[in-house]
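Just the one chain here, the form predicted on its own, laid out as structure tokens.
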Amino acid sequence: MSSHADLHRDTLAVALGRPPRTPGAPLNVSPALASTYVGAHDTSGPALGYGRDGNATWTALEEVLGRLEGGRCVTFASGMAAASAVLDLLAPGDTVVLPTSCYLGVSALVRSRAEKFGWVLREVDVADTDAVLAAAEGADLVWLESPTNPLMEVADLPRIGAELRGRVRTVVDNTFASALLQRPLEQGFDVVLESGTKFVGGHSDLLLGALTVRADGDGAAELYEALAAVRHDSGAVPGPMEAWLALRGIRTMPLRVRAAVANAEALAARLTAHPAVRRVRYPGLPDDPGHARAAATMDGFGSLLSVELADGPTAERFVDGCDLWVHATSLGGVESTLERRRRWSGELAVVPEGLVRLSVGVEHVEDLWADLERSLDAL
């Protein structure tokens, strides 16, 4: 029982990352607010020397996230700091495979570094498995998202992971699904990235990123140490308060994700029937291109969906017409948010002008639908 090896992930989210059960001691890990530690003449031991070296609050959070993803976790100051750490391991002239549709921040970061360091960039549709495998030949890094942001495309992670394992370093951005719905390390991938700002924290009040690598296997230990060294040397460490908030948030993550997924499934079905909506992108819909693949590989279809309206101005009127839904760019919180993605100048051209991404929260589904329907009717 002490290893929690036989416990469900819902239980692990609550049970792990706790201090020893000493009578009279706190039940929860407290934020370790320390930049400086008491020194020792012998620096070869495990004692911490400075704030960038480690923090008890990070350690507790990393224990939970690592077990949920099925590996060893390194937390960072943000999701972009985590993404940057992976790219820091590349060399000039390397070849990177990137989705044609992915988070715009990652796309911009890869492109800027590709120009600076002479990387060869190969872009692929993650839903086209043969194209992904072909692009991976001779590459140094394959970066995937599934489902993708914001087009909701689904990759065949089991096949891609199995065929690429040991041939090329692979990374999956698992932010949209989270470890509760999908675990790419089990499918052969090397690194899983998650923005802890989203579902892990769950309350739109922190910035945090996480990278999890396999606990064993060829090169796993070296990869973990390399990423931890990037965090230390670059100073991209999470704040102890952010780590503590994320740890507190993860305790209710199974409940929040389950409720939000149920809401998203109901709303996606209703949105498809509204005449103002040209298309709903959600793998939970039976006619969605990614439905069969998501049903076979995920433990739920997620709480993110996108709708396509006539054009950009129509999409903006739809957003402005909502009262309960919040116009915001983030996702994964308890509150429902939405935005027209092309309002950002850096958004990829493959994203339609009239696409609105919705992050479904945990409010009552009838209230959420009434707000959406009222705004759509007014169009």
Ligand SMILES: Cc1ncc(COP(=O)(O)O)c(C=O)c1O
Contents of the next structure:
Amino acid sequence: MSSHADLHRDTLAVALGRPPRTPGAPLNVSPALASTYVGAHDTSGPALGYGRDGNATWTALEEVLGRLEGGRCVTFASGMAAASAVLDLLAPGDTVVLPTSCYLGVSALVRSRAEKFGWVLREVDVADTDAVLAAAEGADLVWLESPTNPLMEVADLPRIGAELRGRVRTVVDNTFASALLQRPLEQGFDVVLESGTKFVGGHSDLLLGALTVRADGDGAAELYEALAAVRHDSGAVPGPMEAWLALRGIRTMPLRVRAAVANAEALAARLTAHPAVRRVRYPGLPDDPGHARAAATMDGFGSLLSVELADGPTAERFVDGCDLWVHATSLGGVESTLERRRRWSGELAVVPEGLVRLSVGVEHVEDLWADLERSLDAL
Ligand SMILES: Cc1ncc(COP(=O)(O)O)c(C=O)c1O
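In place of the form predicted on its own, the structure of the form predicted in complex with the named molecule is requested.
All chains and molecules follow, beginning with the one already shown.
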């Protein structure tokens, strides 16, 4: 098949990751359910030997997601397995730059490893570009997330990527934006992480993670091999069924993301006007601190937003008062979900007690609004 160099993302999501066109053969890749493969005496060739070595379903998914992110992709068992693989490349005593606020799982993982391996941690506000660049000086890894979970802060990725390229290893957790709205590899970053559990899968029925690195230059090939080796050796491989579901999900990701972003934009504006809401955090709002940056650097403002209510109990009543919206963690599914983030004991103290994160789905916006408004009015 040609490289489809001139095709749009919507088309790439559908056209790539397909088997060769053989008359009578299935149009789709099937889940390759294999823990082992038929052996060869000469093991130096490309033939797969064992389930951890590779899988045709992972390969198909990696072809699609890698192209959307603009590089070469390695899939993992979950977003956290992917994060862990990046950290595995560090040495004892290394210096790591970490956002003051980011996804709590990553924050906890980095902190626990820092303690164990004597890493020096430098915490930065990702929205403060000068602070990020200063902290990156002499560091071994710069970890960024943008927009951040759940405070929705936006980093100046083009400037940071351009300044740090070739100077220090950089990673961007692109889970909130997805490859459709933001492409950090093009901005100069070395590694992009996506929790495929979210927008890629899109139906809240699988766990999967992905790391994508540039296709060439700047030691990209070595980095790709190193990350693939960690996956193989640690066994943090995706299940074939999960990879297959994610491949099925990614076909409609552009449609889903577009619909969800449109819903989020409309809901953010209406939520801002409701008297029970103290603050809406959404980069799509003109007065959001991240608005100008997101407008300049992203292809859309995303479908996550956070609202701040008076306090924790009020936020809980708001969540309980919703009927259509499901009280659940995670994000990026077709169904709209919401949760008070501080219900988790590990959530960072900088997150307000009354903050509720909303993951906007693809239902009709009027039904979504009616449910939110009813619950807010009752507070
Ligand atoms: C921003 C972000 N990064 C990483 C992860 C971890 O992904 P997973 O749950 O697939 O391990 C999450 C999960 O919520 C997330 O929100």
